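Starting off, we have a lone chain in the form predicted alone, written out as structure tokens.
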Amino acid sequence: MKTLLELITDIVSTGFEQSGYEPSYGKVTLSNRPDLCEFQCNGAMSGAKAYHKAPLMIAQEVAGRINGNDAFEEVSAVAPGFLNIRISRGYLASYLDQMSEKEKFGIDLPKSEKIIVDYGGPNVAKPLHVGHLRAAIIGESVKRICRYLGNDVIGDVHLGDWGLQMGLIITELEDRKPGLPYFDDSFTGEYPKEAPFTLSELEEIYPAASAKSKEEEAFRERALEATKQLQKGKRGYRALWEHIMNVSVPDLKRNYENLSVEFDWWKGESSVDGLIPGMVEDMKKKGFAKESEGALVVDVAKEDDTKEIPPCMILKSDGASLYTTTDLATLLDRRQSFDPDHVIYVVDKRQDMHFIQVFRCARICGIVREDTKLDFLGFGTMNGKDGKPFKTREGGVMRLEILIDDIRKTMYEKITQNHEIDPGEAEKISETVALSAIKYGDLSNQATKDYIFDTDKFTSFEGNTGPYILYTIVRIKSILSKYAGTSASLPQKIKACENESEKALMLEISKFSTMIMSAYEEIAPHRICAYIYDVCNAFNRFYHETRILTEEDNARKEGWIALLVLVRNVLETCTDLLGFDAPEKM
């Protein structure tokens, strides 16, 4: 199903052609002066030079050709050569009727691709904190958008489970409990099934070890050696690693579940360790990897680079692998396991150089197909009101579950203050609305930009916020529920609009297909936020100007109800793509 802009462009292009001009001049866009018209065409000014005619004369000719078309209420030629277009109400209603009837509102699905979205990246043995929020929220939305458009999509958490943090934990644990069998090289029995630490103990061990490694060089050297021995397969260290994973990963899953974030693959750096030796050997054999100051590197610089791109380091001088190594091996694993057409990384934008090197190296060395798309969506920092990275009042990094609980409590207070409501029901509603406040507060900002996490703003029921969006959807649901109580079924036929606020709402809804394709092609969930905010504003203007349920003209009322069914369905589709739902009441 063509978009409304495409349909109008077709008509105007035909008008240009019938007037003796190239039809490509008939491209129509949304008006940049909505006070004057709804759509505009600037083609007459582009064609003036080619046809040696005044642009206004061309515009007047075309306007004369298309002014009687059923699609238009009015087409006017305006100096110096604009075509100002107002769409007819009947044509607009007919278009929305088709949207209502079509699957996914009539969007023309692009060619299906196999896509992997890499958007977690937490280190095991550490609790999720607010620094993990953006990757989870943005990545989950990107995954859902890609799936909605018919792609085969895998979300990969890509755990940090194989690096120095593991060596730090093992070394600190050995200092605290040297008698454990994991540190006895002569031990040949079965290791205990129970981990020698609880989750809370594990979460305390890592920061203590990390701090010690910065102060004591000898401790850090031992941790580096422990990391190397773990990766080489030392039996006791591997058993400890399994304990760490078994204790830590379930807690990560619980925290992600609280955010309504789901991963298809719970793979980590460890899962590709076995691929590294063969991959490195292949790089050497083909002449891509060369020694430089003892390290193994691949030169990824290009002649037309405007900034210095350092070589991609594959192995350090001591033979140890790096993040670049595991990321390249992960791409190799993904090709062997899934053979994706497109891989999207949702990672802190400060990793930009890392991914330039990894992507170039992967292409040079043939790790990915030549036509595989590799995208890096680097996100900005979530800051507090002081403009600095978000912290607790004490200055530490806030745990994610504490942030979620604080927002939930705020929403609970607001909901119970405004309404007489059962406490249990208020709890459920506050959880739903809190999630919308957090996710919408993040996603409404362009991913690449830093933003201020303002609890007061994000939990408000007014303005460009998640609670405002949900309150609008709940208001629509309430109207439809009340109507359903008086009728056997909800009407489906949208009728020609009768007032400007109704037409404005219909025009906003008509933009769905264009918007969703922009969000997909640009990897930009904020496009959806901007769209639903405009739709909600248009609906609330219409609602306040229209007596919907008390309207005595039944045909008119049915048309309005049919429109609201479409508006509800579109809004709920969009909030699902953003990763949250609307309650039945608030």
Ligand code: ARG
Second form
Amino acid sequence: MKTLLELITDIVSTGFEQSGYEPSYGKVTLSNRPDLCEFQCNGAMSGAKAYHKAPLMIAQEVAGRINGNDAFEEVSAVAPGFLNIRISRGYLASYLDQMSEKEKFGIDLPKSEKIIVDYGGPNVAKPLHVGHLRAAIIGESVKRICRYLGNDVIGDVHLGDWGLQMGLIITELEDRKPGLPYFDDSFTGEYPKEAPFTLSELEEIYPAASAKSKEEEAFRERALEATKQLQKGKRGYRALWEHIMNVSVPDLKRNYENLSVEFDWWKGESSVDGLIPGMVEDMKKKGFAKESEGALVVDVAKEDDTKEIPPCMILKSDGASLYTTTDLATLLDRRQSFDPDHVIYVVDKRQDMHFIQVFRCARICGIVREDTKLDFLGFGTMNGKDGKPFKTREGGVMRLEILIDDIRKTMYEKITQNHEIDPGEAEKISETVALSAIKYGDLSNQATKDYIFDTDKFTSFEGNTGPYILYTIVRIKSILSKYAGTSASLPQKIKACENESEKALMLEISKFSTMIMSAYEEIAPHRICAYIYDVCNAFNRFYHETRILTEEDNARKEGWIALLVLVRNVLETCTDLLGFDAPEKM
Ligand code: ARG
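What I would like now is the form predicted together with this ligand, since the data block earlier showed the form predicted alone; can you produce it?
All chains and molecules follow, beginning with the one already shown.
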């Protein structure tokens, strides 16, 4: 179904045409002076040159023609040649009525594509920290938006499970427990089923090993060698790797589940190891990869580059693969298993250069189809109130679990502060609201920008926050359930509005389809946040001016309830696309 802007543009264009002008001058936009009108058309100004006429004259002519149209309450031509438009209440109501009847509020779905969203990117054996929060939150929302618009979408966590951190853990373990059979090359029996460490030991082993490798060159060398041996398939190391995965991945899954983040694929860098030799051979055979100082590289620089793009390294001089290698092999794997039209990477923007190299190399070497779109959505840093990367009070790296728990506790206090509520219920509600505080706080900022994680602001029930949005939805739900208690069914018919705040709410809601298309095309969840914030503000203004449930005119009341049903449905669709839900009460 057409958007409201398209419908009005059609009418105004016809007005231009009937007055003897090009219909394309009739393009209508939202007003940039909402105090004067709701929509505007600037076509008379552009037409003036072509027709050698004063713009105001053209505007007056067109206004004269379309003023009687029942879509409009008022069309006025004002100097120097604007058409200021107010839409009629009946027309607006019937547009919303159609929105509420149609699936997905009547949006026209784009051509369906196969999309992979690569997000999360946690590293096995390291606890999730706040750095992983943005990848998870933004990626999840991007995946949901793509899916909502009818695409076939896969979310892939792309575990970091093949790099140096694995060699570091293995080497540290060998130093601590040299007697384990994994380190005995002559051992041919079956390795123990039980891992030789617990999750908390593992989480202590990694940072210890990492610190050691920075101080002791010999240790680092051994870890590099262990990484290489693991990748080459050394039996004992593979068995240890399995243990590390079995201990670490369930914990990662639990953490993501707490965030309502769900992946379709739990693949990782290791999953594509088998594809590397063939891929490298092919790159060499076709002459794309060449040797440079012992390493194997692909030149990816272009003549018109404005900054230096170094060659993409495929194999190190010792033959070991790198981060670029696994990402290229992953693209190959994705092509063979799913053949995506579009791959979207949601990763820290500091990895910009890595993705420029990988994308160019994949194209040069024909790893992706020519028409496959590759997008890097690089996100900015989450900073503390001091403007520096978010840390614990002690200055350490903040574990994600701790952060979430802090916010949940804050929400619990706020929720139990003012009213009697069952503690178990308050617990559940605070979890739901905390998630909205964290996710909305993040998503309401443009992804590429750094932002400040401000607990006080994000958990507030007022202002542009997740809790404010949920509070508004709960308010609507409560009105609807009170109404439902007195009536057999909820009315569906949205009626022509009567007062300004009601009309303003309707106008905000009507922007859904334009908003959702730009959120999708620009890969921009923050557009959804901006939209629902406007809708919530408009709703609350209407709510404060209107006694809905005690209204005596039944027809009027039914129209309002039908409008509220639509507002609730739109808001809940939007929060779901952002990755959180509203409770029934709070
Ligand atoms: N594990 C990587 C890191 O922590 C992020 C992975 C992002 N995804 C990708 N396909 N490279 O930096």
